[in-house]
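The form predicted on its own is given below as one chain in structure tokens.
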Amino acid sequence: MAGIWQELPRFLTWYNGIFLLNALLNTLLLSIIGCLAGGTIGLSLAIIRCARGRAMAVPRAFAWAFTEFFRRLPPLVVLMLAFFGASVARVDLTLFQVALIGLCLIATASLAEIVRGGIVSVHPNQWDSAAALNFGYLRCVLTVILPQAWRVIIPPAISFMLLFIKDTAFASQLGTLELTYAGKVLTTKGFSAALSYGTVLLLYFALSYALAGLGRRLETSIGIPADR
């Protein structure tokens, strides 16, 4: 403890403060633009999923298969096939935007999970109600069935945004500036681990926390308990 205090005039600069500053908001980045895509993409292949008809056979198959998929790779391996893919593909791309990209991958297809469970948890008397107004797929789901279902998505829908900030740690492994590997840095700098990773354990606690709090009073705005 004596030497944390010591090290502490030293970490304190001005440029480790703007260094820091530079991975956190590269780290809410990566969290917001990720839920964004991921929440926007899933809500479309949940849709898709939930979808009947021989027409929507090919649509409904892709859906199924890349929701399965990316749901079952760790995210360090989809952040390694995003990272390798685009070597491949030879696309120009720095390594924030390959981490962004395989962090939408992954966002979206929990998101796509977390949708369609809400949308099948709304009893059948609603479709066949909509049915019964001549409402289409498309309309039914958007004005009947997902106002009934938000209820059932927004609590496992911030749960998953509170991990999925903690996921993209993973990041650092391509060499992105984001929290985690703003500890490596300082910690090659000559800086304790325990000073450094300290440091960006209550970055992360501040941006979680930050987050739950606007999930709660979500939550609180569309009717769910507060204790659930």
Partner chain sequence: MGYTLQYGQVYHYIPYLLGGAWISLQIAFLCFCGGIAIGMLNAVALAFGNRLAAGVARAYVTFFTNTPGLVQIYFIYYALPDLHIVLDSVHAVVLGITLNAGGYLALILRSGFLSVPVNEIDAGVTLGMTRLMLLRYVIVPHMIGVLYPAIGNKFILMVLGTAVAGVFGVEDLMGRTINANAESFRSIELLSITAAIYVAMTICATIALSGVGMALLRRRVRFAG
Contents of the next structure:
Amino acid sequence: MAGIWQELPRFLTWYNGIFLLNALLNTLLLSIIGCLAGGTIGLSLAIIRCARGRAMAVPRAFAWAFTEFFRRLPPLVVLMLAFFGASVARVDLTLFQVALIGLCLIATASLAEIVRGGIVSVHPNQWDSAAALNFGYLRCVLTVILPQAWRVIIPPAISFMLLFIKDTAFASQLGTLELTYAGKVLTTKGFSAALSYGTVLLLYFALSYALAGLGRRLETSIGIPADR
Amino acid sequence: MGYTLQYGQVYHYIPYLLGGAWISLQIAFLCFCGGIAIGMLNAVALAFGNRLAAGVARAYVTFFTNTPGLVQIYFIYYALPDLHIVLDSVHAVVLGITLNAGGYLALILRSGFLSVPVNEIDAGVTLGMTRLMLLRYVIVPHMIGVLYPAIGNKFILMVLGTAVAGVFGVEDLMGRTINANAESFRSIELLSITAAIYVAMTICATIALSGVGMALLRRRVRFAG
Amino acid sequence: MAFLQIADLSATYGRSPVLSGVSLAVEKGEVLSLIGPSGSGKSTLLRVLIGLLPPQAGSVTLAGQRVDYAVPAALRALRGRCAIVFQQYNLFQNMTVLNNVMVAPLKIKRRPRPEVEEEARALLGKVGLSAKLHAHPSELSGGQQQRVAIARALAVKPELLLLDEVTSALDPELVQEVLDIIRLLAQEHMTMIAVSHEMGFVREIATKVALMSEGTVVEIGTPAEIFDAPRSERARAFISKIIRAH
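Give me the form predicted together with the partner chain now, not the form predicted on its own.
Let us now look at the entire complex, which starts with that chain.
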């Protein structure tokens, strides 16, 4: 352990600071963009999946298959599929973009399932009364069902987003520069693994802990008792 | 230039990959059992412990649930040797997943401890049950009912979580996929087979857990997994 | 002295008083109905009687013996002679119908299983649930669950049965099946204290009606006295309100 104190002056340089900050920013970007895109597409998929009627049969089957497939894969498999898929399709994307696509697929599938759970949790008589008022499907979902479903959706959605931050670590396996990859780079520069990965762990902790606190405040502010 | 899928070149990897899936399941089960033990200790400390015990458990849970499992294993595998604790990759991975699961399972178990069937306890009390009888006939069965779906879901997630082992060269399904890919370069074909196996594994786990739940709780249990 | 004598009973929930100076007497075989606006302390009185909420002051005397709610042995003895049916049924969700009914005589009174099972089957037959012995509570309708709860209470062979708004959580079409059983119990001269909002029913089976308001008994009498010729102003107001509502 004494070794760490000896390397610390060499480690705490301006350059390393900028390098880690940049990596932290990338992790944050991957998390935020992944959640936003995943949330939007996931919401749409969930709405499609809950639609009735024969006209919607094909989109419904697609939404179902997409959700069930990507929800049941390890993050690393999805990321590798995105990576090799992009190279096979010969699309010119940066590693960051490839990782982002993979992460969006993961977030989309999980958030679609969470939203669907919320929609299903609303009492069926709400659909009936909206139908009796001559509401169309989309209007019913947007003005009657979702406003009631939020309380069921938000707690697991926040839990998922917090887990998702940690899933972005797998982007390092594609060579995307984010926190975990930064840790690997630091060790190859000769810093000890304890110091490199210890620093990375601390930075993840700070990010996740701060966002968890934010999530709890959001939950209490919309009247959901925080018990985590 | 199109890319043609050539599954013919990867069919012979299927038994090899299935063997990897079996190893993945073994890792998941082992880590799950260890995680339950650690989670139980932490949950008891969180719910009923004195200030010191609760503080230690809270620190444990907060650390392990707020950092990525992947980096935790990097630390165990690469940094612990500096402290003369040298683990081979399988042991480092199993230890890492177990410690990580212990944090999440502690939260699940604690929520079970804190959920009390107030109405049923009232009924038990008025029928003259002692504290021990309440525990045995009312509280513990209720807790199992509350915890079973959550813990089952965690197990399904852990089956997927074992893929991290592949990063460290363990011969689980992920690791064997990486090996096969390095040999054949048929990445998309191999990954699609691997994906199908993971999907099949989680579906089987869901069905098995629902079946056990039916027998155990006499009611339908829904698993998100 | 009456079979059940309640004198000057008071209780508090947290800081707010919920019962203040309740006095009542119930003879063996009587059916006392507690009526009154919500929040008047009817259900609280039952919870205090069965020992779920400790009384602050006053006394309860059952069959000539004063109940000391602070002594576990006395509570056990009380609950051996007195049973309650809850508004929300409170069945044990993890046990079958038959086990819900058998658990108290079997595990608490430690009576032999064949005898207990025979009685439990008979009781469930009496409430019309012979076909549901091995069902779980979640598979039953509200009315069926409430009938199981009544059978469970009867299984301890109580001398006094407390009924806490047993029909108010039920759908209207299920109310009658539960009331039929209580009517049957009344005909068998079971001593009961029932909190109820079914005024027609109260009139039919109650031998005595007590009107409660703000944690105390305002007026007590036969159903005819209370419903047709209420003496106090508060009773008149309450009765006219419920008559208009029905």
